[in-house]
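First, one chain by itself: the form predicted alone, in structure tokens.
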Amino acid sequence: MKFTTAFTICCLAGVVFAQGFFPVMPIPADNPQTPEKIQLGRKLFYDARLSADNSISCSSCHQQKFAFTNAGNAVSTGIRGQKGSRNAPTLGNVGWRKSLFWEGGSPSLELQAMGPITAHDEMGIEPSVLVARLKGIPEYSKAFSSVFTDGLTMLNITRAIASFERTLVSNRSPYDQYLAGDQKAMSKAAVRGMELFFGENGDCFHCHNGFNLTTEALHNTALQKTNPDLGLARITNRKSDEGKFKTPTIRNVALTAPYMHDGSIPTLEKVLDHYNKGGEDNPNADTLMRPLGLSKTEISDLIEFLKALTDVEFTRDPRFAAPK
């Protein structure tokens, strides 16, 4: 299948990929974006005083240079050196995600922010303690009073952080430039990889589709023969949901190793090897998991395409960096 055919099919399905054609981001009616709120959220995002022992911030696990992931670390490290159980996902284009966390347990960015702030093995601080701490900092008291009518509350802390996170838009990769008409933006190998990716032979597009290259669906990708992390089943208590996790965006994926929900696969090559062999013999494996029979050359082309999803401007944009 040629990419032109795959692209036509995707467009007919109501999906538009090209740069500048992202859908309008949904903004909660009770948390409209304002410049002042975004800047407050940016300051909070980088402030280690949001953790119980003042040692880590949101940015500790979501670093801009790694597309707002914790690249190089299989799982995140919380206060007192405690290790979590899951890999920190990218925050690129997170404002469009329909649900958050690897099992999709949070319906909004505002609610999601509560998780790591209060989790004992992450930032580990009680909401009342955090509110009291920030109220004792004059610049925060003043900023919250000017942004929110009810001032500094836990809800408003998460509202501000969410507002900043909604600005983290990544759409300037070579792939985006290619779709916008620059035929030289991607190498010939990357173009071949793109055709494989969106064709039945590569079979990647069934899960990684749309402007953000994710269908948002949950799948068991047969990572292991058993499911030490129950995934979606933690919410539903259904055995059939064991090992199901949300399909992540693969934008900037070359920057975000290691991979999978538990960070257990170290390189893109090994990720593709996993899918090429059809995964492990897991009883809950998704029906899409099957041996692909791709050659070494085809896998190499796919990797070149995945590298073309890197948005260097996103990782260097001063609007997203720590405030000075």
Second form
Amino acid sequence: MKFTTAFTICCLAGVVFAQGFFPVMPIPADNPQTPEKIQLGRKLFYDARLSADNSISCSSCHQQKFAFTNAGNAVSTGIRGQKGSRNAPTLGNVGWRKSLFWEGGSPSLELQAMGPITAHDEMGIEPSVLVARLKGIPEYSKAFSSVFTDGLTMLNITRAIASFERTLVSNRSPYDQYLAGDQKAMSKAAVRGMELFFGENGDCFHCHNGFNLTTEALHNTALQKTNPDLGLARITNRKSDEGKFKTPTIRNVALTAPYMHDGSIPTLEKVLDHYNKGGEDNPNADTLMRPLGLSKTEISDLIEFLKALTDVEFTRDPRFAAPK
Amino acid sequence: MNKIVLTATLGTLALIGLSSAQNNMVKHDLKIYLRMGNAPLELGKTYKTSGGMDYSVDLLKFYVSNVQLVKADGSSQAVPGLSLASFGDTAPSGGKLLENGQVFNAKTTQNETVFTLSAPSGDYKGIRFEVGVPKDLNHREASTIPMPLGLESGMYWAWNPGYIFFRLEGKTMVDNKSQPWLLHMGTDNWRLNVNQFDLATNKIKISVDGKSSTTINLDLEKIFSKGPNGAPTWDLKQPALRVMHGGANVGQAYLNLLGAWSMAQ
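Could you give the coordinates for the form predicted in complex with its partner chain, as opposed to the form predicted alone above?
To see the whole picture, the full complex is given below, headed by that same chain.
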């Protein structure tokens, strides 16, 4: 409770604080943001010619309308109708994430982009083939030569895409307006939900915390009794890491159903049921996973708070849409 | 006094000269025959697993590193270098290379060079090498490291900072539909040791003389010789056995693959 009070006071008191709520986004020294590069990255993000059979672009699975998730699909479909095994995360505020992919194995947006481009069940194209293909498209070869001194290379493709991704900032939700001092921005129920969220009763804040509502840490939230997807253990080979996944941001979460790394929970109501129950009996369950004893009203208040994290402007900002 | 020093120096120089004349560094190619049992592998051709499932191999890429020639006394002559060999894909080979880096794009599946070693001339009793990227190189910043590593290699594993060591892909039929299958083996745990040496008999002799080369068989049929968890065959119908990016099933493929190498006659 102490935490809640402190949090509420500082937020209510501090328009100044609220303006500094989002930290400065870290930009890699070797890939500075320029308007021209961002536009090139945006074009690439929306271009299906980046896939082996010209059928899939990044935007096929990361759609603006759904806060750059995959339109209600639990898992995504890549080239030749192949289904993956994981849920596409939102790209909102992705420039601040400390690591990428559900198990957090990728250190930068540049390197992460290699994943979907080469994954056989996503865009499935060899780097050598992609570079040759884009070199054959005059507008790309021209744009790359003007943006990068070394022109069109695989690395520069990933750099341009990453630059565009770093512009995908979502900070205009009712919650942000509330933090900025507009007390009417959130309903009473949402404010009660916020207090539960940041208090020991709801206990969400231990993992979903900070401006992007994630500590970036990996946890096993006991979705099932077993861990069919190894999660972090895929990298570390440690039994105790099985089923650990990165804490996602929950900004725009009302737009990003279904939920969790495998898309196994269809609605926010069911997500709350899962937490309220304390999850399944999983050997690696996080100690914070325990029955919460939340009442029906408390659950619906929490959901109201989650809905107040929706940034509608983000989903229709023309700067993030497909280039004309 | 001066004279003695001079004589000694001359003597040493003569000795150095002599030993380097005897053990010139010469180049020697390590070549490979890709096989399916007793027959040469044909990319794209349909084969059957021991369980009777149709499959083809369309692409094979792997790294060779930590090459050692085995001397008669059992000690080894280390050979520096890291190579990337590609069958069914063309990795960029013309640009800047890593120190001792090599890139080979095979035109066929038979008698193709996968590593060129540089070693003191002489007769050796065999060869050992690893299929993989040395730990020290596997985790360097991938965006700037030159070939055979880096983003253009086709081996960068974005979900895990490191490279696929052995990448094998093809197609199989599941319910009358063509489906890709793939084995991506990597991470520091799955560096594969290939040992082809024989100190007791004279079955293996490698003459590093600047003229000959050494050829090794890799029998890809062996990859599916045994299924995971004691299963007698490899069931490509199961998604987890069809698409393998590391994980437990790769462990069985790794064991199968250990027995897939032999000296070609």
